[in-house]
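Taking the form predicted on its own, here's one chain by itself in structure tokens.
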Amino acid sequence: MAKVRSLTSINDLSKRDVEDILGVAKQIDEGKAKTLKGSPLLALFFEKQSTRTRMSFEAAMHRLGGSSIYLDATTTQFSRGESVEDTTRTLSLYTDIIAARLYSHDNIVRMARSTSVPVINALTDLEHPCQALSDIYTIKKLKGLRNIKVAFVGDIAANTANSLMLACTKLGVKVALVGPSAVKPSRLYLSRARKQGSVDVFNDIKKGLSGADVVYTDVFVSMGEEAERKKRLQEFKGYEVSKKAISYARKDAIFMHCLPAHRGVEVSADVIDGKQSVVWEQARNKMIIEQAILAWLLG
């Protein structure tokens, strides 16, 4: 089986792919976006439950001029023991692109390495590229790129910091990881982020957040964590951003969150809700970076 090309990792991508597909995304935001050629479908195969991922994929593919497949994993085959590969395969056959949301990040690995069509990682345990490379675009719109850091809050072991700081120290954006000394960030994808760039890990949240042009943050708690829920919101007391912590910022700093939002855990309602918020201009560009990474792989 010859390789495809797919997205299963930021570290798929070089520095160069990225402002390829940030340069589509700009096309498209741009109004100058043109169908792909032969109506292709899109499989959605979800383990995880989604509103964001899978309507923003469906739009996009919609938009691009072809149609979507949504699956969800949990009453397909897989859920009674079909192996990855033997799954994938058979989506193959079906679809021209596959868009998978699973729990296990060696899953997606492993369809990219049985498919004959690109795959697309949607989110796993480990990473969320997608995610990462629509908050990049949406940081070079509002402050650009140069001279920019980025303060991620709370969780940094998480999916959503291990990508979002590899696509930052790709393109040259500093990084401040902020969060509890009871939660370290992955050593791998540290020690990977910082060969590209700079990333600093902070206990203090004014000195984490001193001098940041975008404040970001994600839930305390996510999916298949719900029992720990009491112990994890006990380890991240203190890290909300709230008025005061956003305050610690530079004063013209953005506020982004990939939502869903709990407002009085991770966030303030006054800050998400406030002037600078920007994540409905966020969940908006997650849209067009997937419209972008769709057109990217199919050509």
Ligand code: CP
Given for the second form:
Amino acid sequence: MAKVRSLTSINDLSKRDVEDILGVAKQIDEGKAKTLKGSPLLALFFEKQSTRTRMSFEAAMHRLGGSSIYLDATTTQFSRGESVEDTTRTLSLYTDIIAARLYSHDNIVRMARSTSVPVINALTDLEHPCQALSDIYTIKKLKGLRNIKVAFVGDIAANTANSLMLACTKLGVKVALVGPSAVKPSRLYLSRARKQGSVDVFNDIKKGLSGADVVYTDVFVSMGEEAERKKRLQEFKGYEVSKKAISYARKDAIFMHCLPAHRGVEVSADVIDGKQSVVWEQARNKMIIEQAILAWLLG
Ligand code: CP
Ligand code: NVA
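Alright, leaving the form predicted on its own aside, put up the form predicted together with ligand CP.
Then the entire complex follows, led off by the chain already shown.
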């Protein structure tokens, strides 16, 4: 089986690769539409819920001149124990590229190892690389990437934080992870990110947000963690991005959230719906970056 390029982690990409994808995205954003040869077919294999990622991939493929088929993984033989390898082999017989949203990160790695077509990680428990690429595109567009500090507040152990810190440090953007002492960032992702650049960890929200150009948060209870909801909400008390919290950042700081958002939990309504918020531009850019990723992987 010929080796194909996949995107399971930000670390599958070199700095040059990320810059190339951002470059393709910029062209698409400027209206220089891309059309893929041969009307390729994308399989969307999702074990978890999604609004933006699913829709942006479907819209992206449509705009590139291809098409997509959505498969709810919970209705497939995979959910009854068919192996990742046999599932992937089957999907790749019928389609040209696969985007999968899975619980286990290990499964996306196994998918990428057993495929004859590119595999894209559309979120696992450990990473959300397409989100990070999209977010770095948004940050570049609105702030530039020179001498920038991104402060991620809240669940600093989650998939979004892991991929964002890898993407930022790859491009020379300083990162502050700001969260409660009970929630530790992944040692593996922290050490990978620190090999590329600067990541500081803070429990003190004021210190962590000081000088930040971007204030970013994600849900406190990720998909799959619902049983721990009560305990987690208790642990994250004091880490809501409120008007007061964002006032510790630079005056011109922007607020970002990958969405879905919970007003009054990880962010206050006056911040997410306020002047500093760029969450809708951020969500829109997912469709731009998904087009760029598909075009880049399918050549
Ligand atoms: N940001 C994001 O991945 O949103 P969805 O879960 O709606 O796809
Ligand atoms: N950390 C969140 C991201 C949702 C887009 C989750 O995994 O549910």
